[in-house]
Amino acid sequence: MKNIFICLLMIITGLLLSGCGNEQKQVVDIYDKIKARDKLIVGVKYDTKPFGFIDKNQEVTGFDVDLARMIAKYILNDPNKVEFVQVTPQNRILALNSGQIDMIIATMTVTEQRKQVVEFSRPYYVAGQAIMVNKDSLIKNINDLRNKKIIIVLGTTADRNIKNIAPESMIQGYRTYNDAFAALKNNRGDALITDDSILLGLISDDSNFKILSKRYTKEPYAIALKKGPESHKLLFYIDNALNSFEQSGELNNLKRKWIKN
């Protein structure tokens, strides 16, 4: 009897437990969900210039909204279909990760490491970092950040980058790009390194500074979605809208109406 018992229990303990399997292996596809609420929620910054601002009527605005109401009219038929969520480089994966947003369009480079954590579109711009300098400093190049006070923004690229590009200046990090900025108007850095397209917006309306000609590395900015197979079919329909609007020439229009070299 003891044997009988035991082994009813082994068989109920077994379906439970792969009751509880099957639960875990179902996902929401991200894609039918899209469809079925029938709008796109899109993490951007907020702090950007020209990607992702606030412009003077309060409103959103920029190439990665831009782009962003383009996948909307590409996958629902109407570029007003978009609700925009601010996110930063410190706070953009969780939110994408917690089902906050349905992917970021946030000049987010694509890198290695962030690779493991989310799925990343074709690449649709690939910036640069470089280097802004007061108009009238003394710092040249590279070679001229030994023991300078170098200004970056937490969770970039630029964060981890500084590390190998000059590795013996004193490295000041800031949230968003607009305290970044501020930090080097009010002299409490020698310079500020990140995207060139960024640091471009930043100094479209500021003529006290300027930016060195040298670019240190390749930063390609991609659309990231959740890590795993609920995310497979969205990707697919990105990447298609990507390469169809790189065909028809819209990123290219994009990057003159917002990238002035």
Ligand code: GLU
The other form holds:
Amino acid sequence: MKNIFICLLMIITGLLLSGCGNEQKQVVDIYDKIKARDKLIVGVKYDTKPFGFIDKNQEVTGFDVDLARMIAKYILNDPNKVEFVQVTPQNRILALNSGQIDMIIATMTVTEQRKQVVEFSRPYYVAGQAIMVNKDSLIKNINDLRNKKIIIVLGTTADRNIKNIAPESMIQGYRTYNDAFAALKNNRGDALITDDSILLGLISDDSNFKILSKRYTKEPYAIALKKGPESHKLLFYIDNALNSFEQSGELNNLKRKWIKN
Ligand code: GLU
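Now show the form predicted together with the named molecule, given that the preceding structure was the form predicted alone.
Okay, now the whole complex, with that chain kicking things off.
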């Protein structure tokens, strides 16, 4: 009797376990998904010259856009097998983790906080936060920003760091770099803080502003992938691709092409 009971218990346990197994979510490997689709879907900026912006032919272009094409060539043997989706600092992680895009290549700094929610490749560029002011401004450094209005873009590392860098200033957040720069031009703020690489892009269209010499942070840019094991194969290929672009000099060529300082 006892044996029958043990047998029954084993059968029921087995059934329950196999049932649970069926309910487990099937993880779709993102590298395999890209290969099957034969196209990359990449989130890039449309307002962040020289990394991702719309040129005079209404085409999306820039350093990050070129890098996306190089990754498409590396993985799919064709630099044109890529679809671009506009992202902003506020929506890019959601677009990634909801599956709308395969990766973010959008001036995105690696931070410990972001590492909790995305996978990062090795860095491909290092920027640093700087202050931009009107060229006649008396502001010379961060100490002069006390009680001044500082403009930042929401969701960026500047948005996060500003309270540490300039605790006694008044902060104004905007959704895009175009809005932030327009606010500075219209004297709605005294200084704009973000990555030097992005400030250089803004200033290239307008010589009425200057970038102060000090850099307050290090901003390593990396490609972000969806958090989890479904990205591990893709991450391996992307890191290999970036290493090979570094060794071949292609990464340096990109810097020379887009970053003029
Ligand atoms: N690199 C900074 C960041 O990741 C600013 C630029 C951006 O948000 O794309 O927050």
